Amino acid sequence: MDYRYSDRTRNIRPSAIREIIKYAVAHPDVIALSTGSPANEAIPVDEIHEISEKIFREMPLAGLQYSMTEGYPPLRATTKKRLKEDFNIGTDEDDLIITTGGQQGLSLAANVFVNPGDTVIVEQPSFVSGINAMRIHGANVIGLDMDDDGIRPEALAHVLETQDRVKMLYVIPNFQNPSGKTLSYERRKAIYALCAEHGVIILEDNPYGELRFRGEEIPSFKSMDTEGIVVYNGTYSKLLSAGMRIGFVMARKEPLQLLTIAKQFSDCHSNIFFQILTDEWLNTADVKAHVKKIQGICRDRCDFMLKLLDEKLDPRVTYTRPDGGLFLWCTLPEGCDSQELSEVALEKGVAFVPGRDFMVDNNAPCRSFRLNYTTPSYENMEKGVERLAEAVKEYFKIKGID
């Protein structure tokens, strides 16, 4: 049969991570620093097995039949009370709901806001997820190149001022995925009153904020949004279990309903068995001593790859230090492309996802790659640097790098 697919669909790849995720759990020989799920002991796997328990016990048809869409209420209760009191996300003008994941609040955004021909801007590199979620729905994607401190407000001025139809800038503030990276304070209060002055939507993006285990914590764009313009995505992933897909989005109202609508024409409802597992686990768990555990975790994980990385790795390849969550964003000389270093590499046994897939445009050389610290076993870690070390080393002689 001649298939005709939707427009929308035929500039729309696949994820290069779950691609590298399929293939290591057919290759078990390859170690995997490519994945970004939590450390396994960051779960909390006993108290999750007792609640579960207590709603088979006490409540298990209400876990167990339809919901609403917005989400089990005392949930969605729970976490505005917890984003109000723990990092002054929310107003009395906003509302949230539960999504399925951190991954369902940005096609929800992208859906409710972007029309084909609008122009969405994204840090360069971005979650590549986020990218797609925007390009599916016809956006211009441009990406803004970051600096230490993130994108540069100046850059976002003349998108800002020289494009056409700009609806949204997609962030990821706190500890980037794939970069690593925390956009300062001074420019988060920049680019927040740019976006204000020209109607611009922000979509903040957060999965990793609690993850941080150095330095001192930054107030959110939501935290600063007397305009209506930050559309907040949360998820639960990091903190509690990223299989269950728990995710939530805070807006103000208005858009919050058709965000609600479009989540009604998508799933229905998230999973309600685990809504509820994950409203009890937030009422009666220790969650800052859990939270303190994980940012532990995250910590001597980094430090530990960051060790074996300083030992062993070619000093021509650069990394960065990041103060929380849990990626490393590593970059070749000129002249190299990690697409090429990542085939060298998989031979060699070690699997990370090369840097091009984060980029907006994924079909140019791009230097630089992305490794995870938090999903390898440390003797996994260890094995799997070194391999890389090899990897590089042959890779720069095939490359005629002294």
Contents of the next structure:
There are 2 protein chains.
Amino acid sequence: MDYRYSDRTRNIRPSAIREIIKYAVAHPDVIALSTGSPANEAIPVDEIHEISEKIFREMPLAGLQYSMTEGYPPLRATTKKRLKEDFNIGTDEDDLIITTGGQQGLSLAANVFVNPGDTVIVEQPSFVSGINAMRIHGANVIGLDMDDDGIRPEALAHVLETQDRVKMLYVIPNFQNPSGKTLSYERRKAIYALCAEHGVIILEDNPYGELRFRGEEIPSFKSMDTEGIVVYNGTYSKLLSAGMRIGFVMARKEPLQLLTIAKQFSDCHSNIFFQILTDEWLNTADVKAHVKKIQGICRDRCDFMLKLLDEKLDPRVTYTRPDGGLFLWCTLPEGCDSQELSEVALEKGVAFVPGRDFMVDNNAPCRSFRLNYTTPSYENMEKGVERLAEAVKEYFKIKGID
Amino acid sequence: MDYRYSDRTRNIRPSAIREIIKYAVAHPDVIALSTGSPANEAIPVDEIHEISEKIFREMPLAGLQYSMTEGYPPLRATTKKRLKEDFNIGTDEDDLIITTGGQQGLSLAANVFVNPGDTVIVEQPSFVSGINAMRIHGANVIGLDMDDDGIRPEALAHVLETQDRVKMLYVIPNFQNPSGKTLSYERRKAIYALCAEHGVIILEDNPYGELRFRGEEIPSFKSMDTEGIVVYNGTYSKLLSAGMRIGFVMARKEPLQLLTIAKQFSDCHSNIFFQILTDEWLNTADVKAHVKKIQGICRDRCDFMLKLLDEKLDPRVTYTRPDGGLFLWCTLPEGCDSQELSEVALEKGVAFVPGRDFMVDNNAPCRSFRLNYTTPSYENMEKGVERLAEAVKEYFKIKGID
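Okay, that one was the form predicted alone. Can I see the form predicted together with a further copy of the same chain too?
After this comes the whole thing, all chains and molecules, with the earlier chain placed first.
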């Protein structure tokens, strides 16, 4: 059979991250600094277990039968209340549906807004499955380079003025994946004004916002959304459990209705047992204390890895010092390619994700790479950074850098 | 904000079924013969609870952390083994991934194969969220009318000869939703040959196959798939629990790789806790006895409703006598429109789904409508059919039929 696939599947490659994770699974001696999972100790297993028991005791059929596409009504209400009270997000003109993890919100937004050939602007580097969710809906993806404060409004203005089919800006404002960078408040305001002026949707993806362990919280795009241009994408993956696949998307009621229809034909509804469980947890657990706890976990792990890098890594390799989230972004000197370093590093027994996999053009060499500090054990972080430092030494020798 | 949506969202309406379910929820006095849920008593709650306990005891983190897009490897293996041993489905050239319920397989197949403007042929009537999963990917949907043995190969041949962009045939061969009809073996063979000849993918959707309570099992399209043209879509929604959203899709390895990538960007992976749970249940429960039990539940409920209809309904209303599944398909005399009857019926306190909602052109009048016999209690089936019979009487009076 000579399969005739849809055009949209072309130019889509499986995420290199998954390939690297597969490699790590097949080679258990390789230390993975490449994944993006929350820390195991951040998952409140006993609380989840207890609530699961309660559901089986009190309402098992509600947790096991078909449910509504929009999501479990109490979880929608609890999520809206929490967003409003804790983050000043959402107005009477907005509404919210439950999604199958944060990834689904990205896919639904692309589905509803992006025609083949439309431009979607992304941060560069950016979350590879975000970029690909845009591309599989036919988007022409344009990346804006970031400095320490994120993307520059001037660069955005230039694209908006020179491209005539810009539909959406996809942005992860807090502790971005993969860079760990945070978009400054001044820039958020300027970027919001630009997008409002040009009628461009801001797809604000905020999986890590609650994982701030340093500095002051910065208002979200959605909290300043007087014009209704922001689609806010959230998830309980980092707060409670990633495996349950429970996220949410908030938008003005009109576009949300289309997002709901798109979801209906994507997967009917999300796992209802864990929707009930999440709602019950939000209403009965000490959520604020839990958030503090996981912020502490991330901070301790981040600081530990920064200390290791400070001590062991060749100082010509630079790296971000994030205020939250799961990731560090390291950069090699001019003339290097982290893909080449990756091969040396895998031989030394340590895996990271080369930066090119987060770029709009993922064939071009890239000096940067991503490290994760929440998944490995402390012991493996120490061993992993040692191996990375050795790999860098060897790679610099190969490249004639000394 | 004047939202500029994607073209693909046009011509997509929310499923009328959902609106009717919402109406029924808002009016609890209305008896719903309109839903499509498995019977509550068909869900093995205690077994599910017990396995859930085991997961919390033995491997909670595996059930709560991120997992692989392809699905939990043991569940993939167990599902493949069961399909092969019990249904002769799958070869060494095929593979299978886990999906977020049966709906996701339809969406992924449309995503991977259908370009805007490509033709997808469907049975008429057909599952409305199946039709819409095709349309939201830009498909030009053509319906083939069914007789008691399903769609006719001659009609399919005609479309294949006169349309030049036919990509896919979407078919629910067993106890079809909504008609309850089953495609005969002779026709399956003829249809398979035609699709193979024209290089057309058969998307075989088989959510109800195991719910046969009368007659002989008929080989699936996938079991005769020497050419690799069949994408087989299955689900554990009717066997174990619909709320958990665990399904699977099987195809030749090459297209399956694209289906996997499309899934990755749709929702990353399906709820892993219930994937583990489903695998454990398949390996430890007496699945064959459970299947017999739920077949019995469907048969008893179907027979009860048929008896009620035989006794109470005006004999000019005809209906299918299905060999399995969840649905009956009723047809009014010439000149009637089930949408009109629906309004009278809702006033009498009974809801069903008007047939036009399952049609390719859902604006045209339709004489038929769908009844479900697995969701209502026996008492409500009795009351519901009584109210339906009264509504028919009144509607015939309005239409001047006597």
